[in-house]
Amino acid sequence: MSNCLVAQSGGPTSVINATIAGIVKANQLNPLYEHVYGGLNGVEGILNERFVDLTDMSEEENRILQQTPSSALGSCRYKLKRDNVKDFEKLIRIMEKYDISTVFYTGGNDSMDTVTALSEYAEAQGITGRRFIGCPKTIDNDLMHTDHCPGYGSAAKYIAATTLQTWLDLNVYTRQEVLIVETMGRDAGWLAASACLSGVVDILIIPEAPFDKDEFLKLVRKFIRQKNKCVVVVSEGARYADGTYISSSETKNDGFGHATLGGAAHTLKEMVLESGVSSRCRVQDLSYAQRCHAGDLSLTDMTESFRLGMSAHMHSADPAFTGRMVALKRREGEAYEVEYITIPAGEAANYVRNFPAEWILPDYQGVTEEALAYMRPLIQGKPDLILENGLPAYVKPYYMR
């Protein structure tokens, strides 16, 4: 019998620890492997042989897995570059020397990538026996060919949720003020979108709808106007017409060549107040905390990713499964349910699923019902929490260890 492994890529989430608990468990369930070995800092640490057993895991220790947020066996940034053949000929040694036949490999678009170019490897080099499989997560929820991605749901619920409770604050006193909320998303504007979940958006920036600076004042000024108050949500990744980002912090330095941005929010506060629109702005920049809060996480979502993982797992009891990856999804009917499919990872690698125009209401006013009703199911439920001294616990994360 072989072994596996699991490693995680890219963003954190605070549900991607529940794949890793899937799979783990699922392979106590329906052993099809010696040891479940966990890669620390994904493809970097692999190449360095970074490994924890997680093999015999406990149930209560799984159970903490899967709500602790952030990725437990770390993450990085590392590009496998298909020029670099020294790379993947290292990898596959490495799992050669650990019989190592399978993958799992947890993240977004780059990620899929990596899973990709290193079963192109294999099936060039006329290697047999060694699997890459994807595992998909990412709080943008802009991977194709899934109708979402594990880790979005707690986020868009965490940004909801903090939009409505911030409004209730900004409400309290009759001064003239405007509040202006940042979400992530460089490229796709989901995040800034379940904002609206919250129903006080007045007005909605993402990167699918160009940003005109008349229009935003103008807008701003009529809310303040009818009502003293004016909430504006944000993408880090809003931008003019010419593509040129709000931000005006824009650097290329994640690694991948990714533009890496921040500031989207205190921009617009700047245009408001020399504008004199308002007297008053402030900002709410929710920055890491959408991806790592776990005090308040969707049940849907954490409930998704461990299953996720589960059927990765399953799937891989196929010799010939690789080079795939596991996507979600949903049924038609009135409930909401969802199955679990595979595709090519290529086919998600390096594509970004934006927010759908047809769901973008004019002149920045937000998003449609139908759109509303796609996000809702995916806030639903919340986990029976395990606590420790009135805290949420969470393992130690294995590269700690």
Second form
Protein chains: 2
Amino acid sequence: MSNCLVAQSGGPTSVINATIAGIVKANQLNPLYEHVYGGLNGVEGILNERFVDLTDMSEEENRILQQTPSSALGSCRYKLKRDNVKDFEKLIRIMEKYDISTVFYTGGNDSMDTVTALSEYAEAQGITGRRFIGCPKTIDNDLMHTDHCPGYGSAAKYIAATTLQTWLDLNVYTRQEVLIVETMGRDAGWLAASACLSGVVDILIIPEAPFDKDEFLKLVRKFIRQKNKCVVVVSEGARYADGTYISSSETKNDGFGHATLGGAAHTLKEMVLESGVSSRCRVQDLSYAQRCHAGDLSLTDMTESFRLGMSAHMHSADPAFTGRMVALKRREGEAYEVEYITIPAGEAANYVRNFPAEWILPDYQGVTEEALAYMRPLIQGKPDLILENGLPAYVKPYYMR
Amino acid sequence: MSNCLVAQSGGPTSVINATIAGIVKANQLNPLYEHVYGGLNGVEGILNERFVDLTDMSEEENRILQQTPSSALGSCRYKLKRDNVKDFEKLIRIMEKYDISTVFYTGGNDSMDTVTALSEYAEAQGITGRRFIGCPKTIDNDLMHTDHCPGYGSAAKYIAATTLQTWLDLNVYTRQEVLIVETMGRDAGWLAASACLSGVVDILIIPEAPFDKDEFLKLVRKFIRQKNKCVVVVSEGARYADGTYISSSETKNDGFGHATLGGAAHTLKEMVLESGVSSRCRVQDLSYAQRCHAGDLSLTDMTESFRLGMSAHMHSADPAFTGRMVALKRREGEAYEVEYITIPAGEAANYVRNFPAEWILPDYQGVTEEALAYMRPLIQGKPDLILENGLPAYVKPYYMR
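Could the form predicted in complex with a further copy of the same chain be shown next, to go alongside the form predicted alone?
Let us now look at the entire complex, which starts with that chain.
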């Protein structure tokens, strides 16, 4: 019996570990592999043979792993470039050495590209019995051909809850004040849009709807006149029609050619105060907490992430199953239900799935009822978290052991 | 039978409404008053006779009110100045008009001063049958003569959980990086100190321990050398030995003569990047979410806030009970238990209870085990929240009805 390897890449989410827990549990119930290895820090660690053995994980650790946010196996930003044959050769040698037939790789766009590149390389080289399977995860929800991405529901829930709560906080005083909530979302507005689930967003600014400063200030003035308050939610990647980001700190990049953003809310705050449309303006920058805050886990999201791992494990019984990603398909009908389908990983890779134009209301008014109906099921339910000293119990990251 | 009035003042907390729910419930069980009125927006609304009738609140609304963050009756920053006899006279006239014998006022230092001033005024004027009772609430935990303040436990829990979660997120990459978490706390370090419950804080900077830039950078360098990471937690009110705040935005004030702060973390980030001790530095500014995030409510905190309201109602049966605040006293012994005592509100007012010097470890290393033992019971337990569409259900603020 051969072995399999699971690894994580890209930005973490609150439920990314549930997929790993699902793969481990599936193999305990239906042992396709002798060992389930965890590769530490994604491709980076795999190339350095940094493995842990997850095969016999206890039921308790499995449950706690599911509720532990942030890649417990560690992540990396190292990209397997298609022309770097040396890395590819080394990886195959390592798989042979450890008798690893299957690599499960959880990640976003870039990771699905890695899965595709490795499968294509193996095929081109006539290498058999080495398979690469993608498991999607990203709070950005911007992968193609999947109804949504595990991780998005929990982030959306945190964003909606925090928007609602900070709106309550904003309103306790009668004074004039603007609240600006900033979410992640470099290219797609899914995260910022989820704030609309709170029902209290006055102005929504996402990358898909070009920013117009005059229009923005006019709207803030309108809401301040109406009710002395205004709630703005903005994506870090919000931009002008010419593509310039509204945040000022767009100069750096993260090594993948992505701009590292942040500061959109503070830029808007400056505009509000300088123009005088409001005398007070507060900022709630959700920052990293939105992708790891596990007090607000969506049970739906956590369960789907776990089952997606189980599904990937099951599909891997097929020796021809490689270069594919397990995706979520929403069933037709009144009640929310998903099925787990598979698609070529290359179809999900390197394309950004934008927030649909037809779901965006004009004049930065937020999103349509259809959009809310899409998002609402994803934030439902709360897991019965295991606590330790009053805080949620988390597994110690495997890369720290 | 006369009536009573409850009102809220100062900054909100996640459990401030549980005290109101406790007063209302106590009066349903033991009707000392014909009506329990809620005064909207604190003294400001009371002086304008903006009341709601809370007497017959349903059990369901009572439960949801307990889990609703931020003053549901609204708050104010209006201070009843001791020399403003007109306001005092007006308030007494309004109490007479509505046959209000007792005012319950929830708030922090300033509110306890208001309770004291009103009681003293009534006594000096020979006015009988008008009583003023203080109920403490503040996330700052800086009131004297109470073991702790309702609201602190839930804020501490959110801060500790978010520190732990963002630390997990920080560590998934192998790269060098500093995380700086900023908490509220203008004058006292209780909130920042609670981050130490996470067990992952490397450097803690609170107002009680003067900030030294060279020492700080030396420490960051040490941790970066040791483990490529460093977690810093800083109070917004952290300051140099000469009293200058480390944040740059200390020029404004909130009308009470308090500086409005914020930006300490960004100032530290600048220091880290400019000095070159780390090439990457991220900020998590908890901002307003720390006083209204109700996904992390501490059941202990919520229960104590509710019972404190019930206790205040019970004490008000005594016609001589005025100018006093209900406080929490921790019982001696292994198991955590509190009793509800009463103290003169004036003793709690206008003094800041600092984080004890003997609980601060040298070299910004955090807090002692004794401090953790003090804080730990306050964050225990999670309420079984009532959900609505996947988000916690909240009452519609009374000032919006």
